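Below, in structure tokens: the form predicted on its own, a single chain.
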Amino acid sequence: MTILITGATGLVGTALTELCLEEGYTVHYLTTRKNKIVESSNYKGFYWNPAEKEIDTAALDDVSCIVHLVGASISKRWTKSYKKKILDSRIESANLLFETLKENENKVRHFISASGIGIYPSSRTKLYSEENTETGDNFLARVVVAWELAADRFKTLGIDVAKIRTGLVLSARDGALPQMVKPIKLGLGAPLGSGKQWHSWIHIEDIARIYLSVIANEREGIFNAVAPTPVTNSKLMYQIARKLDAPYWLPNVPAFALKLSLGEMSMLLLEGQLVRSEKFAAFGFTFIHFNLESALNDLL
């Protein structure tokens, strides 16, 4: 089976690509940098430039499933121009894939799109499952709504669509965890804001396995990709400090200070959602890292 992955060199894409190759899949990937194109018997790169609507259609050869992970990082300051880049990088790339499939003969029957639990309203008390239809009223929620609408267009081509609403991905290599570790190692660890906001997290190994499960079982629909044991910000920071044997005594970092330094992007640290993955629980999916202690023992 041949899979086409966008964003294959990103945090989740790298882990998924490695897992797919281990399982015997052939992986095609799209890149905007021609010097990143490599070719082997089961791993092949192809050039594309969504902003210019350019794509090497040979990337679709024998592909039955597309995993769409590409998108500009949300962890850079949200200036007006960068907010446009966050949105455009997701929508323009999905639209280019859609038009390419529409205009070219292909064998694609399954489209899997990354998404985010940021679509749900921030809440300290409400538990969200895949059945909840409420959406937040902020920039990130609007991005996720547009992202999912772009994915849904593929249904008009007779293609099954899955949307993976991902929580906070924990990885030692990149993402949020290394940024949390830095101040804690310096003895500056502290809860952010109230510390009561939820982090519905997932280990990098498990998110890759979730994507592989959706691919292998050709699942469609909305899926929450989070571990079964969400934690508050205060508990997350404390557990990291304990694992690193670092002091953890400073008072909470005031919300206003984070808003002054980070602007609108501070919502990533000060707000959160309590999310459950009911569908994967029903499927009997087994998490390797069920709780935070297991995840941090592995990563730190």
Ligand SMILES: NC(=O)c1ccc[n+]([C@@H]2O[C@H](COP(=O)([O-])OP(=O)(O)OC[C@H]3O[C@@H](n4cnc5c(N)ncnc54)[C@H](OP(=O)(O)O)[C@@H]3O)[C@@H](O)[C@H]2O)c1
Contents of the next structure:
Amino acid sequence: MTILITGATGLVGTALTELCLEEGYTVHYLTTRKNKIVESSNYKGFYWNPAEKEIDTAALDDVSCIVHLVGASISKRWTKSYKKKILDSRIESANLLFETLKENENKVRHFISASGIGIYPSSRTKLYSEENTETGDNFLARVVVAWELAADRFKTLGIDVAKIRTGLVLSARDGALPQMVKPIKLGLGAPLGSGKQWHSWIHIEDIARIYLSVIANEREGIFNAVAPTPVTNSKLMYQIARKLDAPYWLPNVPAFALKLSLGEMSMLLLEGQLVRSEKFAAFGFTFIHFNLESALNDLL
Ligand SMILES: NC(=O)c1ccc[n+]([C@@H]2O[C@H](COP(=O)([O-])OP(=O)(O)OC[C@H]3O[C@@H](n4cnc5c(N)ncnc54)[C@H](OP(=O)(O)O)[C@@H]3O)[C@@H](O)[C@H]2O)c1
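Right, and the form predicted together with the ligand of this protein, after the form predicted on its own?
So here's everything in the complex, that chain up top.
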């Protein structure tokens, strides 16, 4: 079976590609960076430029499943133009895939899109499962809503669609964890804001396994992808400090200071959702890293 992955060069894409190759799948991937294109018998890169509606349609040869992971990072300062890039990178790329499938003969029957738990409103008390239909009233939630609508369009082509609402991915390689570790290593670890906001996290190995399970079982619908044990910000910071043997006694970093230095994107640190992967629990999916201690022992 051949799978086409967009964003395969990123954090989740790299881990997923490795798993897919181990499972014996052939992986095609689309990249905007020509220097990232390599080709072997079961792993082939193809160039695209969604902003210019440019795509190498050979990427679709024999493909039955597309995993769409593309998205400009949300952890760069949210200027007006960068906010546009966050939205456009996700939607234009999905739309280009849609138009390409519509206009070219293909064997695609499954489209799996990355999504985010940032779609749910921030809350300290509410537990969100896939059943919840409320959406937040902020930039990030609006991006996720548009992103999921772009994915849903593929249903009109007779393709099954799955949306993976991903929590905070913890990896030693990239993403949020190395950024959190830096100040803590310098002895500057402290809870952010109230410290009571939730972080529904997932280990990189488990998010890749979740995608693989959605591919292998041809699942469709909305899936929350988070470990079963979300933690508050103060617990996350504390556990990282403890694992690193770093001091952890400073007072909370006031929310206004983070808002002042980071602007609107400070919500990524100051707000959060308590989320449960109801569907994966029902499938009997076993998380390798069930609790934060196990994840940090592995990553740090
Ligand atoms: N990591 C997390 O904690 C987390 C949490 C929730 C949701 N997600 C979502 O899951 C997906 C994968 O996450 P990730 O952490 O693996 O992301 P990542 O490491 O930032 O990689 C995303 C990939 O998207 C492509 N890309 C970036 N900007 C682009 C643009 N303007 N136009 C076209 N392609 C562009 C890049 O591929 P090329 O350079 O090869 O083109 C890049 O490798 C993302 O959509 C992300 O929003 C991630």
